[in-house]
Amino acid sequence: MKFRDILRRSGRSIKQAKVRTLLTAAALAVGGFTLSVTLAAANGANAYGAKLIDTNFDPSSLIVAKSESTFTSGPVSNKPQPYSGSLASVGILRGHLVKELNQKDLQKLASINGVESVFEPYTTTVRYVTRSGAGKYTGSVEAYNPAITHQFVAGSVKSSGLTANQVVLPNDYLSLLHFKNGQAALGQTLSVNLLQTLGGTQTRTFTIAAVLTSPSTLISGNINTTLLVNASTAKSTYDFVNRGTVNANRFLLATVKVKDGTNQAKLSAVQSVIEKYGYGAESAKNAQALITQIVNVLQIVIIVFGLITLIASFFGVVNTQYISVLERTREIGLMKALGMSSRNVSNLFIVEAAWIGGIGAVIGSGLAIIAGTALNPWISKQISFGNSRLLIFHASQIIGLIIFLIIVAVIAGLLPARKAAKLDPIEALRSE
């Protein structure tokens, strides 16, 4: 008997048993879709993981930490440690203390072999920010970083940086400082209120050169209040602000550019360096590692239970089969009496079972991309993922997930097909 024949006779007995069959192709079906949205999530997350760190970070750049415990989630101890002028308590980053890099860390790490150069992340909390006619509202001051893509309303920044009287204000403040938009606060100048830390204050006035929107790929949660100058700007509010005061000069983070840096081999010799060095250090690369190792553990956690549903169907497709192979004895008997052989019969139940598993494997991943697809711009805006997309399906994936599925349906299709290619076709013919 051929194939195509044993397929043509497959599908009319699945035909003749529609209601049982998509019932127990709806199990697989439950499987199928929950597989399906699980790979399409982790393509979106990991996609979404790239565009972040193509975003946040240049690629020929390393961000450097006093030491290595700054990047790994180390014990909490809350046991009195050793004094070190160097080390602070970071609340924000896992409780822990760690050391901070001050201006001799960061002549060493400019005087190495193959750095370009050393940004400073100066940050400082101002008093407040105002202008003419308007009130005081809070915010804080922060280098221009050209290694960050910024995303702006109106205006930009040239490619030699800004000078030392430009500023860069954040779409929030607009509407708060009396600009109708964008547009018409560019040129326009506003005022930047400092409060030392030991007493005094300082107002500096700057002039609006850009106009930042937000993006959701960025990083940095404090965007919306923090106005971007230049580093020689930064640095001496920095100063000001934190004078006498055990912050002085002294810094979470430093951003190395290394010269050719986006040359892999020249980028991580230097990241060998920093590293014997003492300190640690995280290229662009390291950091979307660990966005795919997190993103991974998840999936395998879903994929887990999708597993679990797909041993239930499992289960289905035995039972189903059984079933079908009772009701048809005599039809086997008489497939047999009239010639057809043991393996014959055996494919046609493993064929039939291939079909509710290709059925089943269908219905779920085709629910899965039509319900993405729809759901897809929703979910972006409530995750705040803005043009990206968290849920990405490849053809390749669902395919094989199909193939998957079919191939389970087949294993569980294998011991009823045993038992109907075993049947005795005169006991066969004699049963009622």
Contents of the next structure:
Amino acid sequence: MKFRDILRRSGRSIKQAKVRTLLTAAALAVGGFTLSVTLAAANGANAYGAKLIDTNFDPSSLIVAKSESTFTSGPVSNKPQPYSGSLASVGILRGHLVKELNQKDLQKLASINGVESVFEPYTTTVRYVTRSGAGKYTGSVEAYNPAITHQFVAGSVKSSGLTANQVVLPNDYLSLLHFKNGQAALGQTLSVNLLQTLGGTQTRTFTIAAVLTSPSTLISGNINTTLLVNASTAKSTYDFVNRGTVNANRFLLATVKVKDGTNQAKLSAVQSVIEKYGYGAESAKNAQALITQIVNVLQIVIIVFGLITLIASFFGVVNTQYISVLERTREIGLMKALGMSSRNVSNLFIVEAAWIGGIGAVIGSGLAIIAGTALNPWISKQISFGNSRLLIFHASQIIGLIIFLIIVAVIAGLLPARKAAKLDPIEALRSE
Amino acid sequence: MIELEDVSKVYGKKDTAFTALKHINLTLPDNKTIAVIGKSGSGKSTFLHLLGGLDRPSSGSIRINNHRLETLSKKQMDHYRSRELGFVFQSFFIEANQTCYQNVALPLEINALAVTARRRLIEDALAKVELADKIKSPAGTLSGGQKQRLAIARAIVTNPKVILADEPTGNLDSATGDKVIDLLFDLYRSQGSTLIIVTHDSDIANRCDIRVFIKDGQIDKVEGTGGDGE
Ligand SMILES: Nc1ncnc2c1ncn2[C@@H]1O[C@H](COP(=O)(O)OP(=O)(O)OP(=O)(O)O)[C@@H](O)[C@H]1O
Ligand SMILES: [Mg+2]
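Show the form predicted in complex with the partner chain, please, because up to now only the form predicted alone has appeared in this conversation.
Every component of the complex follows; first up is the chain already shown.
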């Protein structure tokens, strides 16, 4: 018998038992749906992670802290610590004490063989940002890091960097400062008012060089209010505001740019030297690996649930096919009497199971794609994913999934198919 | 030539064993019409099943068309049935959900005949049983006589050397049954094959060249030309 004929014959049987086929396929579809969504969510999360790393980390740089615990457990300890000049309370770590870097540390890092430069953002909260005719708004100032990919709605930053009085303005300030759009803001001035911890104030005037797009990623949430200026301006701003306080010349993190750091071996070499000195160091890759790891663990959990539903539908297929064999005893007997080989009888039922698997898989993944595509913007909004999409469907994965479900159904169909193949034609023909 | 040599068939084992056919010796010539006659339970269907290779004898040897059936493997037996035999059953055994075309196509599909070669054979077979106009109708919608004619079309579409019919008129009224029998005899004449009919009906039996009477699993007598059984 030709495979084509087997395919068509089983296809006709499937069509005749439409309701039963669809119900059995529906069970498989649930598994297919869950697995499609899981795969898509993991794709989205990993893509988001990659984007996160891309827009916040320079791949040739290392993020360095005074000690490794800043990255891992955060606080040094929740118990009283021996006093150290480098211990500081850090807001983002919920008031826990961590050791901070100072100028000496930065110099030491800069002197390490293979280090190109040490970048410190000198993040400083300003008193307000304003412009003539506009209100006063909060914000902060930070050094522009040329190694990070920035996206602009208008203007650009030259490869030589910003000049001392240029600023890159976040998109969100445009309307607040009465600019029609990004283009209109270019070349215009704004002023930043600084308040010293010890009481003094200062106003600095900047020319707008570029306007940042709204960040699409969660981690850069504060970018909405961070004005980027050149490194020495950022330092002098920081020094002015923190003069005479414990915060002067102390930093949570520094970015160490490695010569030829895109070369993984060189990056790792410098990283191990830095760690040998007792600092904590993280590369973009480390950070991404962490995100990927979290995503993968979550994915495995959901996949397990998907597989459990598949086990249920597996028995559904077994049951349906068993009933199908019983119902068609006479038909099977006839086919065997007419000389159809046991193998072909078995193939007929296996292909039937494959049809059910294929239909279930297509329905499940189809619904997942439709629902995912429709709900993506809403989901992104709910979990502050910006322009990123959580559910990203890859054709290759969907095809792989469909093949996988067909294989599951085929395995489920093996036992009933065996029963059909073993039927004695005389017995089968006698059953009335 | 069909030859049975000391063929016995025992169903079941030990205390439940039942001997349905006992030491049958019989030689039947090719291209004849043969009636197998006997009371219910005498072993007619068993006899036909053995000839058709649907079952194997417990002992003895069967030779048909130069095959020794007991030596054939399962696969060879399938091949023998699909290429050289046509079956017609008392209760039709058509696939009600499929069209007439698809019903008649089944033996050709089993023989892996090219799709292009099938159409003409199927149309011819349906024309011979006067069902050409029903080619696309679901078989379930046919009348009893039409269903049996469809089964006959399916049996002859492969142009088999031997047609085995087990009480082909058993489920039909006598007028319809007569037509079906007329058709079988016409086809037999045009195809030049051996036709073996199991029947209770003496009218049908009398139209056959040879009549084999079976009684309690044994050959009671053989009548007619060409028959030279025991
Ligand atoms: N599978 C089986 N197991 C046990 N006994 C069987 C089996 N098949 C047939 N028999 C017995 O063998 C005997 C012959 O059966 P068979 O079907 O050949 O009769 P038959 O002549 O065709 O009868 P009928 O005219 O009623 O169809 C019967 O007594 C029957 O009960
Ligand atoms: Mg019988």
